[in-house]
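The chain below stands alone and is given in structure tokens; this is the form predicted alone.
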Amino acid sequence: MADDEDNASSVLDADTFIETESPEVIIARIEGKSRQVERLLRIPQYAEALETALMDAPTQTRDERCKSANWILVHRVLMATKDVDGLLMGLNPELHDILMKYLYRGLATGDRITCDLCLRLHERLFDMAGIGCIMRAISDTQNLV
């Protein structure tokens, strides 16, 4: 009987999702990041631009506008760089899992150019971060990008 209550409690916890910030606040933060990323791309400091785009990703919201706005920002950085290895070497290892999630989002677009780039990055990121990065990215169903 206690096991049934524990299972019901964990299902309830997984289904109840509380937004901690309003979508407007998240969009405003992404717009600020966008200005900073564009400045870094002009310099060009691609690794720093990618870190900025990945930092504070809107994983704690279900609002697709927020998720799409940040994906567009990450995609802009990925498409701007030519040196994939240099981009990943300069990336903070704490952001590998978030980047892997965005790579899967890019693969889901079906766009050939985006998919080609995401596959190249996926291969390099796997070489750097290992299978654990992939497993964490695909098994985390709560913090989606």
Given for the second form:
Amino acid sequence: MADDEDNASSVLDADTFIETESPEVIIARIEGKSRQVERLLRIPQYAEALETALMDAPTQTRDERCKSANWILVHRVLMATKDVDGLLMGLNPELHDILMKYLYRGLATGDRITCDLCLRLHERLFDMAGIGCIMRAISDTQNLV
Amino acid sequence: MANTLRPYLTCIRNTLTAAMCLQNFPCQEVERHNKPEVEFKTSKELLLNPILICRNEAEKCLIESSINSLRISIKVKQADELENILAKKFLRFLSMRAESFQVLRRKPVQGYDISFLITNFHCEEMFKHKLIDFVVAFMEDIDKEISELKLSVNTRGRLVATEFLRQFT
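Switch from the form predicted alone, shown above, to the form predicted together with its partner chain and output its structure.
Now the complete complex, all chains and molecules, led by this one.
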């Protein structure tokens, strides 16, 4: 019986995964992305800006600064967009799940304007991506955004 | 205000539909026990990410789900002191009678006004979409109820004051 217990605890501790990239590298990459995003927002090309912000999101790390930095970037793009439907139409379907996770992060902030925007986006994204998208966002405990 | 209510309730409805996938799961630690895992939170692998949906600074809804149970905690809008007192009294009245509601929790989670606890047994007896309809309708009606209560308190106060002060004229 004691052996079973030891095995169980080692399986549960497996969530402390080895980080492949150091936080500094990730933050440098996010800064590079933010310059690109600013340039795209000035043109303005909102769909490409959102794709750039969502691509390579720091889900594999546990460092909070990287995650906040990327969230600030995504938030900037979402606030700058006027046309919500057009933005989601042009989005790559692979990025739907990441966007849903960011929307839930936005809804947790409590700021009125952010929540208003995130609620509208959530409705549209749900119509496009379906319930599976929400399911993956809430069940993925490893790749937190 | 109404323009954010619809998206807020839709978001909650969609999230609940996704989170309410419950199945029977006997307790892993204790033999022959069957506990709602979301309340005890003993094993991390049985829990889903908690979702917080805020409408604004005052109103929010926390949805915590696990393999066999789902907990929904709601903070209702309280604009002033009177609404604060009315909401507290009204929701305490409901929570005290949690037995007859079946899915209501006797005490709200810390930081919230009222909580629901839905287990797999509830989902087996009742329709899932009806349970979700119940929660969303509850949220819609609670605001109306509190406004009505506030109105009746003010009306009663005005009538009583008029009658009382009449004797001095």
